[in-house]
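In the form predicted on its own, a lone chain appears below as structure tokens.
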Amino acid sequence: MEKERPTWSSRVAFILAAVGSAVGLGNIWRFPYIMGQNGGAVFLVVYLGLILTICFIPLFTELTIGKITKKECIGTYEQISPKLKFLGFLNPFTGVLISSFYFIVGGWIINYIYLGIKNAQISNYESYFGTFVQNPVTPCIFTILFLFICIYYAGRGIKKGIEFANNVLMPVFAVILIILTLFSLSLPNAHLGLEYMFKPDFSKLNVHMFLAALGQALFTLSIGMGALLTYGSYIGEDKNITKTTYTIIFSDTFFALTAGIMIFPAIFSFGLEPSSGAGLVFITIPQIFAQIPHGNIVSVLFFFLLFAAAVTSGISIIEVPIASMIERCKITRAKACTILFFIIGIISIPATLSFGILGNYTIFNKNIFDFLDFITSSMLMPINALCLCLLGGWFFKIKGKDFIQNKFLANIFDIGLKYVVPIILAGLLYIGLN
């Protein structure tokens, strides 16, 4: 068992970790898309209205519980009241089932870097994609390769391993990034995809779109999986809670700008279709690669940006069980990941499979992936943000003026984190479930 508990070594280690937490898979994988689902740029100004104001709220209270308490989240709700501890578990429930099918697509993005790594010439993307996941074998292999890869820095510590893996990939991450975003920008065409970023059709906005971009936002900041209140628990003293809030949003809003940036030129440039779904960057993407000069190179670069940015949130993710493990059952952390590692690996294979041999096995009508991705991020995250918005609203009561100088905005975020947001989040739960 951890004999006292960890803390950063340093602000910017802290603030990486956080950002790192943040910017995953949901910018560069999950943004693109949902915005070209979407209605393109309008989208994005709502998306943008929401990280800038609302989320603001429980990110900030996530990360401030967690310097308050120094607990675990089910120490966290167990210092309120006993009777609240059920809520806690809550937290690593979530991580655990969002690890189970967010690091299948962390196995395919290994298989997306081998196959550039050996120049793989594939002329139909859309038939690969489909034959890959539905094969018995292959992808389970990378799927516990890169749950491995997580529990491995994660075992390793906060300084050895968490620290680490987001002191080198996170910089990896954005040069990368911003090499990519160069290239895509020289291609013919590029102010196309510009224009569908950045030139809003207000025609197209309605209820959906800003339900859609606000579980985006959610998702893509890491509120309501336990991760953010967690790292918040190994914050000394002497951190700025507020400074770092900001910089989380404004790092995390960056990012996604930059994917779409990255993304949209190229599949306008190339006359693809922006709205083609979660197979956009395994599918659409790869076909660009495949008929510009050196492709391969570009796409190595392209899904080894990916694998960073996956690698860092899922850390993160199963960071909370973990904690969850070593603090309640006062087990070595060594011992958490082992027993960690097999439970999702149990929980992600038959996930895994759901794309093939277990294809016709459904749950509310969703194959077993959709169900953990609907019942995380349309349920669970949803509950663990209100209730977090709750406790820091009515428990700790968290208070503006003790960090925001105007009084006007103190006032505004008391009143958001009592009574408006808990309210946007009810109701976004409401409509999901409905």
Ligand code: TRP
Second form
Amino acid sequence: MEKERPTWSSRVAFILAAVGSAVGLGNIWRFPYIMGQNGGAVFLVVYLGLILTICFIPLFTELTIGKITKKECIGTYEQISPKLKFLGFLNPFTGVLISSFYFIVGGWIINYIYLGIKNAQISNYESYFGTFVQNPVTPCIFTILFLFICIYYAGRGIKKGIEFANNVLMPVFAVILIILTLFSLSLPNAHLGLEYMFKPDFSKLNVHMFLAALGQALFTLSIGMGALLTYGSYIGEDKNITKTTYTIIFSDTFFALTAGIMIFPAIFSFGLEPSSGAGLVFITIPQIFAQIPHGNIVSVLFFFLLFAAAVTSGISIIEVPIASMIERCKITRAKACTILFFIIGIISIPATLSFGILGNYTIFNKNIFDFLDFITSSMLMPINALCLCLLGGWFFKIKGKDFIQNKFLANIFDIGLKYVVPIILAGLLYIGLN
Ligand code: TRP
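Right, and the form predicted in complex with this ligand of this protein, after the form predicted on its own?
First the chain shown before, then all remaining chains and molecules of the complex.
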């Protein structure tokens, strides 16, 4: 067991870790494809609207609760009432389930880095990707490798592991992103991609788009799993949470938009489809790399970018169960990491195989991978976020006037936290389940 509760070494380290958690596959893999499936620019308008209004509240609340209690999720709920312990338990449980499919995508990324380094010549990425994910061995090995990398950094602790990984990987991520975005913008007809992103066609507006945008907003900001609560609990004294919340929201949005500006001009320049779904990054984008000079180098850069983003987010996902195990079971970080390695490994292997030999095995008509995605993003995350808002508003009595000077805005915050956001989250949950 860790003798003293660890804290971040500085304010910058904490912000970098929180941004590292938020900026991940959600920005570069999920955001462009969800936007591509939901009509481009009009989705962006809805998404930005939600991010700039509603999302501040749950994000700020999670960080603040962590900062107040200095406990992991289960202890936080227990502090209110031992009867609520099970709600706290849902957070690390959600973390284990999210990581079990998030890390599979991490494994695919490692495979694509390897392909680029090998300079593999693949003529049809659609059939390549289809065959690859059906393979019973290779994707499993890469998933476990990705899991191992995240566990390794988390295992080294807050300062030597998590901070170190963020300090190295986040700058690398930002530099590669800028290089690739400039490259994409220099391609012929790049402006078509920008028009697709920024010229909204409001006739395409529909309810489903709001749901997709809200789900994406929660996922990309890491809300609803206790990750921010856990990171918040490592804050020492006197950290300005309001500023941190804005920094997370603005940088996450900046990186999602930049990822879009990197991806859509290239897609339009090569006359490909922006609405191809989850395969966008693994099928459509590699097709572009195959057609440009030194495409394999660009490909390695691109997938390393994804890798860097995914590792820093992956670490934050597993830190939730790790912190709970250390503090509840009174075991060392090394032991908690070892146990978690096996638990996530055991769940993620059948999920990896659900594209191949376990493809016929379905739960609620979904294969294991899709089921894990569905149960976490449509059920567990809204439930956790809802409970955390209620906890913040009604039990910890977080009040707008304590950090917002403008009285009117402070009142809006209070009403939002106690009523509006919980009702919206409950609505998301209800519609998601129907
Ligand atoms: N936000 C990360 C991304 O965009 C994923 C993530 C990290 C996450 N921690 C989380 C999602 C906690 C939900 C809950 O890729």
